[in-house]
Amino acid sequence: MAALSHLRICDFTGQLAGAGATKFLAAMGAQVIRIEDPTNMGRWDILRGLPPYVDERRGINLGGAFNNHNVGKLGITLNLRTERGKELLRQLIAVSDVVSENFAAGVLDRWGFSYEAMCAIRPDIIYVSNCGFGHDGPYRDFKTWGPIVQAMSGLTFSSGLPGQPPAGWGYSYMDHTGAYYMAIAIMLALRHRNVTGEGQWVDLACTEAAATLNGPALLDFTVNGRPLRRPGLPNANRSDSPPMAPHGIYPAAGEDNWIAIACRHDGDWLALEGVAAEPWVADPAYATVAGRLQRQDELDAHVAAWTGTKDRFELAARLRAAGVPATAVQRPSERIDDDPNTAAWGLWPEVHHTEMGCVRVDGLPVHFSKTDWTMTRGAGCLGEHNAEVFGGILGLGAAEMDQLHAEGVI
């Protein structure tokens, strides 16, 4: 028995902010039934059928990102524009512990499946919704994506270099983090039900989740009156709290190669001095953290000139041997294929997908000594598990399922 194998989740989540949450639970053993619309080829989730691909084949079941976010889930189709489809959903909710979705606010309500309607089907149901602004307040009708959430919450404002526009991130940070918050919310609601027997509606607003990540910057402004953007700030490569210098990403030999170095205290600086053996490291002005912070632009220029001629992996190894925190900035292929810790940790397991074959996916960045996660099965193809769910769980016969398929219900 896996840790969550006693749970069944009726899952409408898509993309990553939602699908990533139920992926966690599926890896821990929960039966996650991923519901899709048969009338638009599963396009509730725009990632289905989109790149990256494993080879030259293209198709609705071959989207690499969709597979990555939905490993281990059962995939069914259900046309909720039909009354029979709605009745089948009611039956599924009746035997489920959780209903999860990350549609825009009010979508399930408009389909006739408000929280109150779900409670009438199963009184202790847990309904977890995850949308940009939640279901209350003046912004409830706005739709968001991860980058919009990041900008709206202030996170994008905090990432960049002095005198330059906010840089943000090269990927959808709050889609990933929103999924983590949603997984936590589901587990907390289940915990409450275990103790009290009560289900509940968990209304998650992704922008509010993102706003909580601004803690130090908000505190600095609230208490000290210091805005985040002021002369010399922000510099997303540097550390002011706690103060460290040098602390940044520096060029290395070759095209677009980089190394990360951080000196936490004067002991680290002395260790770096021993490795660098350059005239500038002996400058008394750099002997203390305070002195190095005062001349950080100048110091970074010296460090960059020194690292710029060195192999990033070799230099990082020398610095670490001396006790200085350092690492080569790795490309994805280097981290996944060449880093010895990858195989040791098992972060990229191989799963079998019905059409793609054997492919690697993102595992979970945590291991449990007693109830560890497993990933062996890829995401369901469109409607792949209709027979298993409608027949095995709801008890429909083969002839009835054929009829439902012919009528466009499944």
Contents of the next structure:
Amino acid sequence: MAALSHLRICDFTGQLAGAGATKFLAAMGAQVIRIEDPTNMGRWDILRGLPPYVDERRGINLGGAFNNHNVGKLGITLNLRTERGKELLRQLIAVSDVVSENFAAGVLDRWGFSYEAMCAIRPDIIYVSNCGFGHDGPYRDFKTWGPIVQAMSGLTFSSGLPGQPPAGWGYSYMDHTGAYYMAIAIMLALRHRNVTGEGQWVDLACTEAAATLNGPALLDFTVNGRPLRRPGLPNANRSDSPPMAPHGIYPAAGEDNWIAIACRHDGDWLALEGVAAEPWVADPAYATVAGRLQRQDELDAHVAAWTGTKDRFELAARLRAAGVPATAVQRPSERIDDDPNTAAWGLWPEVHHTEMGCVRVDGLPVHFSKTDWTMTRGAGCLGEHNAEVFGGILGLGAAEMDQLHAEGVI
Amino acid sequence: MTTGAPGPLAGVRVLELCDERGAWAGKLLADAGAEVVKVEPPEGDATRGYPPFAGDVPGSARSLYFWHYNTSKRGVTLDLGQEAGRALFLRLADASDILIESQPPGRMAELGLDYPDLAPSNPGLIMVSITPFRRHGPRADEPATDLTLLAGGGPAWNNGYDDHTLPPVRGGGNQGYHTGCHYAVMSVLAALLYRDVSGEGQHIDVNMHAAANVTTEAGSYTWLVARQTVQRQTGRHAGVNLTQPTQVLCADGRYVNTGIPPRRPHEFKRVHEWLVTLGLLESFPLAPLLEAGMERERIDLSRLAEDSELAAIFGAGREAFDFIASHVDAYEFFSGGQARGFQVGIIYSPEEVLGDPHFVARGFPVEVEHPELGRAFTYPGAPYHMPKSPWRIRRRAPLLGEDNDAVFGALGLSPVELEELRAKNVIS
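Okay, that is the form predicted alone; can I get the form predicted in complex with its partner chain now?
Below, the chain from earlier opens the complete complex, with every other chain and molecule after it.
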């Protein structure tokens, strides 16, 4: 039994910021019908044909990231420049619970599918739009992608080391997290509909969702007048709230090898003393967190000199055995292929993609006791499920579908 | 966003037994209208002792960390080490739709408060457990913090500088905890929608290490699909192949992200016009290359290696962005670039977001009353606009045990019984 098998999503999402949301809903059993444009071969979503690839083949059905973000969805094509395409979309909306999209603001509206127009088709429709700055406000026409969202919200700035430019995040954290907020918004609106019977339009601006994620730094400014932009900050590998020291990512033996260590309190420090057996750990000035914070640069230099010659996995295991949070900074291969936790969890399910074959994807970090998630089918190839959707759901006959195909509608 | 309309989770009763790892999940549900009761030990949750403090004066009601992570919740205290405390917790759980907890693995079972203890009398209960590595199985008992979750779970490998003698960087703001909490909230809502049709509750296990692992974008799928390893780069996507820098320091000392440089003729034209408008064209030495870019078709990036003229034109577009940025302040670069269709952004410090005209116009900063201090403070606001069931901070974080009388009174306890519990330090 799946949690959301009673729900149908009419889905225009793409990339990761949108597609990630409906990936979760599909894994939970929702029927997600992903609509693509046959006239540009699905290139609303640039990931369709982009690397990584499983082998030497290239093409719009062979993008590895696209497959990762669209497992379990049905893929159909529909030419919304044609009147017949619009009519079919109206029929699909009439039998859907949710319409989801992450185009730039106003795109769906320009095709004639404003929220009001969709309400006329189905009064309790839930429409969730997701873009960088939202559908109103001075920047509604401005364009973003993950790194810009992170820049505008404070997340890029707070990820950095003193005396260096912002480090950024190294990936689109807010494409993932924007998708999480989109999934949350969709399900909140469904819950509201269950209770009241009414649908609504949810306007999700990724930059705003991101700006809520700065932790107490914002309140330190609004309450205490203390900005994060000040000399010596940010120092993202340290911890001021709560204060911890040593707390950082330190070098280990080998090339580009690192170990993260967090001494939460004086108990952890005592435990570290037992592992380190170095002269500096006995310095009484380091006995309290206040003392260690006061001389943190010097302390970090000691720790780095000590860890720099050690194997990161062995040292982290010794520290953890003593009770101190510590870990090797894991490379992708190490956390995916060699980590007993992710393996036992089943975090990397293998799905079957019609053209790519069997491919592992990101699974979900949750397990439900009754209605757990499943991922077995890869992303749809372009138009792969046209017959299933137009025939099975909308009741079109084979001859009619052939004609639509010939006319370039699907 | 200050409308009094109920949120989408109005009437949903949530019991929260969370430390710093799970409090964000409770906040997201509470701001969405759920009635969240946060259970703390009589001495208070440890995060009440986390700096920064209002006015830099420590106190159980002055931690800005606690304020941020506990808006819209009710607060009660209970000593779960005492039988009477556990009995009261059971009664609260019986009256709840959702229990969200982030206790160490095994702790709920030791207390006799685990899902099998609670479900028989409340089969509709949805219980969510948030732990660093899951409740049972490999690594379940390892200690972890936000730093070690992000370092061991993948995000830190992606994040840092071109110079690999500098360490990988933990992204700021507790995102390791946040990511686990986002999955907890998504899961609670899926389970709630299932309960709406089936009447059944269930238990949900959230693994924060796994959550970090599936929140690394190309870091994971590049290995899963092609067995290639991405490498970190300053301020841009870690990649198998290195890319050009995208961060530039502006005249006002702030960085901007210059995004994707011009490739199409009309984009070169707009950059050229921008330089003219700023009076900088004469001093930009590569202006003739921009003009060449205006005259030819879209630049095919795959041909840059073999066509040096093409590479020079493409490089001139990037140089023009850098040149403009170094002559204007960050806001002018951002607004001027976006107005010309370029995806550029200011690298704001978090507090600068609150003063940006767009976020102000959309009502993002909200005022939250603190009656105990006799004033209101500005908080970050709605993560989404949901007009018929609006997001709203309904009240500031609870004082220690602030809602004991109201919450336990609603269970039917008399003032005399509450006094007895206080005398025994079951509640505070």
